[in-house]
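Only one chain is given next, in structure tokens, and it is the form predicted on its own.
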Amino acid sequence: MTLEEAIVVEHLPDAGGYWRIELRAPAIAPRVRPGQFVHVRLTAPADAILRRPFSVFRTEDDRLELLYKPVGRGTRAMTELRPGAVISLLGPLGRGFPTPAPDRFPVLVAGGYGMAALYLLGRESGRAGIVFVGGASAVDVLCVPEFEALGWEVRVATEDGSRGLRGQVTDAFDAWAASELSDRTPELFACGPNGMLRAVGERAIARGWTAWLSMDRAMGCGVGACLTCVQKVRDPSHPDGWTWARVCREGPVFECREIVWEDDV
């Protein structure tokens, strides 16, 4: 974990109201592993005391790229950053995705900008598989050209049917698993809303597959001290059968069998 003053290299709007910001961060960028994140501190607005976590989308040499959508005062202020501006980064943080097992077929499942957290995994997996991406409408479907350039097949689902299959991303996955999976054993890697993550995990458990889920929790410190991002995980040694894990430290990535969903206890 390193604290670094990163320099904005490029900052441009993207489709669907998203933004891409490229930062020069020579102490952090080369060390980022798939699924890890950085904690960003902005100098404005003045009351933006807490850092904000962002999954790392891409890295190249001494640079890293973040993909984000302005949703609050802090991220709206972030859109004002121009090349040459300096922002404080803490990272790389968290436990990311493992390398796909050599005897498994890699399957990535993303909801919205969950695609950003999966790109490095797709690039460094050693072989291409299939990506399922879902969103409310076509403008919420991100990064398809980047994955296709890596040789991955991409299947899209949108709730309004404006692009790809009409329905949930799990509907696209289910159709593929029922008709095209054949004798391959998949290994699943997912990032997106918690409802989607749970659905992916349930499918994996029912079929005896492995599924790695990047959990979405609000974070305060990002280093495991404040305990605002805790998640229930299974612990056979505990009298209750579960304990708390810090998503920012023990996660954000967990194997689906580790997770205890709220109505499971």
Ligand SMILES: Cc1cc2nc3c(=O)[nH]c(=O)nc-3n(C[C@H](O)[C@H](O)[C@H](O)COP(=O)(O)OP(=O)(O)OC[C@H]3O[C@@H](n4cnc5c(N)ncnc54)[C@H](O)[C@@H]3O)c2cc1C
Contents of the next structure:
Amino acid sequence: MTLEEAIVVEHLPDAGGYWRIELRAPAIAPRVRPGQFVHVRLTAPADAILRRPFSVFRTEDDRLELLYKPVGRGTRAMTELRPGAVISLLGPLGRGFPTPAPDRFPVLVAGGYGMAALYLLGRESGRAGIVFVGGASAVDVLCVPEFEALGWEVRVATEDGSRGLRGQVTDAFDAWAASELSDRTPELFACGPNGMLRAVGERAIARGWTAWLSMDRAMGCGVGACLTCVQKVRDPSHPDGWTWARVCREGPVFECREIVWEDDV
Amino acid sequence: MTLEEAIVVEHLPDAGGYWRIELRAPAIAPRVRPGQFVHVRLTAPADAILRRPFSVFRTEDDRLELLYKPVGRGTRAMTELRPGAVISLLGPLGRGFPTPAPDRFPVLVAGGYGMAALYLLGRESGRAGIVFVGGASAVDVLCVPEFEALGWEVRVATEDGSRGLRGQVTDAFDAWAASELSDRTPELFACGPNGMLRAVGERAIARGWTAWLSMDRAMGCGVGACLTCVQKVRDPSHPDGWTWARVCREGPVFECREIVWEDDV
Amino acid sequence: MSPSTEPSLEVRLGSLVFRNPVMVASGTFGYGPEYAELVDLSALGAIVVKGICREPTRGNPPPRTVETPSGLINAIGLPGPGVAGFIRDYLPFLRRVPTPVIVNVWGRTVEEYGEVVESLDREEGVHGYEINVSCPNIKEGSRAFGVHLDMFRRVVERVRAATRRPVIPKLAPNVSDIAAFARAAEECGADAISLINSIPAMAVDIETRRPILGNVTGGLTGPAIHPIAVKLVWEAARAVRIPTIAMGGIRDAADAIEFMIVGATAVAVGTANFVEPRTAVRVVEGIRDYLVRHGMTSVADLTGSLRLEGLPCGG
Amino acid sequence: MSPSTEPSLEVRLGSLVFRNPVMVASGTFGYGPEYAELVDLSALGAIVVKGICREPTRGNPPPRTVETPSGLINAIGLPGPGVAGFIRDYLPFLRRVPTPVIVNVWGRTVEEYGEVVESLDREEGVHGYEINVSCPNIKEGSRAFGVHLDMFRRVVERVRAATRRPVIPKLAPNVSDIAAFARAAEECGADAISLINSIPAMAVDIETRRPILGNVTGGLTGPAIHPIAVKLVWEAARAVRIPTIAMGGIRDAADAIEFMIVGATAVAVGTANFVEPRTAVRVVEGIRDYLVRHGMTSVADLTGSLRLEGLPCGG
Ligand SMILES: Cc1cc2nc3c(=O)[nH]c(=O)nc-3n(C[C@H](O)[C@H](O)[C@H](O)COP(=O)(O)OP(=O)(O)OC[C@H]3O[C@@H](n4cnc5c(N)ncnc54)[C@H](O)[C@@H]3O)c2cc1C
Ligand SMILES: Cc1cc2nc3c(=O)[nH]c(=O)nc-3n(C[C@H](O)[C@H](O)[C@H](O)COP(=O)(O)OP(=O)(O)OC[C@H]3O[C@@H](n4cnc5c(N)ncnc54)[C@H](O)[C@@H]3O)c2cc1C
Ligand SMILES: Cc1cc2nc3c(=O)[nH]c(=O)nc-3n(C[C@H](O)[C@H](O)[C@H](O)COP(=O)(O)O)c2cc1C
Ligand SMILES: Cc1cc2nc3c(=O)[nH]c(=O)nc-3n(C[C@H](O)[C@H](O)[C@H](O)COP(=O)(O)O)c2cc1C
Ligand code: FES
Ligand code: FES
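Mind giving me the form predicted in complex with the ligand, seeing as the form predicted on its own was just shown?
So here's everything in the complex, that chain up top.
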């Protein structure tokens, strides 16, 4: 965990309303593990005083790349950053994805910025598996060439059917699991909207697979001090069977059996 | 008084740390009288929420020009404005300089941004007189070519003697008044630091001349509503002989006999 | 136009009817004429003028304001023309504006409050009184009216006896139990309450080690205080049946709607007038748009519409 | 180095000596280890840990924080490991840090405050107690400890009886007479006072019309509240002879120096830790630079150095 003044190297709009920003961050970039994030200080308007968390999409020597979507005050201000600008990064933070088990078939499931969170895992997993990626429409499907370049098979699902299967990303996964999984045991790694993560976890629990979910919670400090980013997790040692975990510290990645989904407690 | 979204036409650093910004403001520009100001809304940091007042330096058709020095939070943010940017102006505001009296010899005395406040008066006075301008060093002396182009004589004083007389602007005035004024009666128009305004006023009172001083006070609303910008002025109708005037509304220009200087009450 | 596209913005406060719930807050809009060239005064719900007392007053020495993070501290100190000067210099103008005028009143003694209201009550064109008990600089003896319940009651009772026009005590924010003051206002016959006034604050120039404000301390206003105001308005409005007029850091319609959701019947725009003189007019438009978007037929449906299902009652 | 270039930053608080007057505020720095990789803990004046009570607690449901103009509302709700958990899980780490540790203590009853302090008092490595009576969520019956003088006294007296280590009651900001609480703390034997805690606040999502925070209301902190804190610290510090620890919106050395000028002996950095974890260390450096620049030999010369000549005494 380091605090570093990073320099913007390149910053361009990508598809689906996303932007890619490449930063020179020699102290942080080489130490990022798959699924970890950085906490970024933006020169945002007065009503967004906190840092903002972003998964590290790619690293290359002393540089790291983020893939983000302007959704609010902080991220909209972020799009104004020009090459040469200096921004403060805190990272790498969090407990990322574990190394894929050698006796399992790695399956990645991504929605939204999920592809950004999963790419490093794909690159460092040692061997290629399959990636399922979903989006509202064809333009929302990011990073397919990157995964293909790593030798991963990519299956796309879009809600409007403009690319790949029409439907949810889990529909594409289900179809594959029903007909192509055969006797392999998958190990799932997912990042995306809550509903998707939950659906992935339910499948894993029903079939006895392992599924690692990267959770998204609004954050304060990013380092475990403020107790903002809590997520209900199972805790057999507690009389009620659950406790709060800090997504920034114990997460963002949790095995699906750890999570207590909000409306089933 | 109008509220207008002005467009930045040109914005360049000038000498002495000053910047010139030219704005397209068709509703306001044609209506500015000499000595009036505009109240500018800047996209400043969170701790500078109010507008900032600036004298109108020049107007030309639908454009107006400001000459300003970055001294704090608002004006530093102002330097970032690029051509094409839109900023909200409120103006023209305040009671400016009166038309110079036909039977007097017009004398302008300027320090700091004073030249900006006086230029329109010089241009619209009908006939040329003499301008005294002071600064710390030669680079701080602004707008001399502009006044010369209007046919005004310009006398410079600098504290380090790097241009014109070494000393205060009032020293240059005194020298001139002693040897060159002859039997003309001057009418003084001054804008600059408080000390200079007071010195000009004292001379005028001692010699029985009229002197119009443009006062600088931090402002809130700029239109007379908040009562932030008050200046002590003589008020015979009040038992104590003084009252507060609003610099934004009753000023910024006062005849020197109206002002009650703070430490002589 | 169908009713669903043109919702009713009218609100009532005692016997008074406002065309919309958006006023301008006392001390931030002068006496009316100051902004008349810039703002369509007939588009405002009401004009609340700067505080008036019995005699002309000068207010505090400058500097009178200082900016802080997302806020403004003011120590203007209630300068004004006095009740006779107000009637002479400003009321004729205000009578011609087709918008209710609420006069903000203050006094140095309970009796003075009453006298000022009595003088104004003889005049046409004054539609109600906002009773400023919460200015940090006014107290009787050492007891500030706004933070001592007994003093507060005495002021409200005295003013109530002086007029049949709407009486709106303006609550001080620096109390630990705002609901008690809201209830006291209601019990003493107030027609509405308004809150919040500025929050006591201070700033120091660290180079000179002197207070920045001529008056040493002042009151904080602006966006910085908005979340504090929302909490206080929620508590006060729940405690009474009379309407609440909410203010504190309104920049846009969203801030105003937030106040109404927690219980305000009307709102007032303060510091934002200095930055964007047309804020109040834009807030009216924004509220109208919101009502249309949410299929609401009347702004009254917004008041107190906070949804707390499944949540702790807080507090 | 000559004394004029290396001024003394040391401050004393009862029997305790701090190497400098800059602490980190309770709840904004965890229990110490969270920031240990980023911040040189030995450069801090003291570490004030997150509030501890008798039993482990979970705190409030999320969302627990929301940003506001120049501020942050939190409704964390005092989750923690309880006193035994703190002693077991965090104290061993803290004992190895060469910086005084102040434990922030809270209870649901007067007795609980006393018991927590008694348990901690048996342990090495705890150097003082900050008594949190000002969390909006803790009250006995309906009477919150922080805003009722009688309850406040009982808590301070009970804690005082439990320890000879420094006791530092943390005052609630939402009272109309902070000086009364400061004096009560002194009378009940406190070694210092600290203020301000967060200010009650609230935010609503206008689209869903639900409170944004899981707990409905929370407390406002950050730069927005700094001018309010300066005023309260000025009032409280003037009322007592024991030292004052000031907090509220410190972003940089200037904000800290402002607190010291109005009377604080020490300061604590809170919300800013989340934004810039090294704020406290930078504040120490900035204070040192200021003292050198102003030819001051000791930071103690700053405390209460406000110059009021020629000004109204304000208030
Ligand atoms: C571990 C982690 C990794 C992340 N990685 C990425 C990434 O690689 N790329 C990316 O684009 N985003 C990522 N996010 C989400 C990103 O942090 C948010 O989009 C960002 O904080 C929004 O800031 P804002 O100021 O623009 O929005 P705000 O103005 O704060 O909020 C705007 C809207 O977005 C919602 N929002 C705010 N924060 C979040 C959040 N954390 N999740 C969902 N909605 C939110 C708000 O409720 C509001 O409706 C990640 C979040 C976490 C916790
Ligand atoms: C009628 C009028 C006309 C003006 N015309 C011009 C002009 O043509 N060109 C120009 O450069 N400036 C002009 N000024 C001054 C200009 O308004 C200030 O420089 C500006 O408001 C400073 O804003 P800031 O946010 O940069 O400074 P802040 O961050 O607010 O303050 C920085 C420092 O400047 C000081 N300061 C702030 N406001 C003023 C002020 N009004 N006067 C003196 N010191 C101040 C502060 O005390 C502080 O020390 C004029 C002021 C008035 C009242
Ligand atoms: C410069 C200024 C002057 C004020 N004068 C008065 C006043 O005379 N009487 C009064 O009751 N409130 C006065 N107020 C308080 C406002 O009416 C309002 O309650 C407060 O500013 C909060 O709203 P805001 O945050 O939108 O400004 C004044 C506020 C400001 C900023
Ligand atoms: C997330 C958060 C948690 C806090 N937890 C506590 C706490 O446990 N006990 C306490 O006395 N104060 C707590 N506080 C209040 C701070 O200690 C401090 O008084 C307040 O934040 C003001 O300082 P600031 O504006 O610099 O943040 C907390 C503040 C924040 C922001
Ligand atoms: S963001 Fe502060 S604890 Fe996770
Ligand atoms: S700036 Fe508001 S009255 Fe002059």
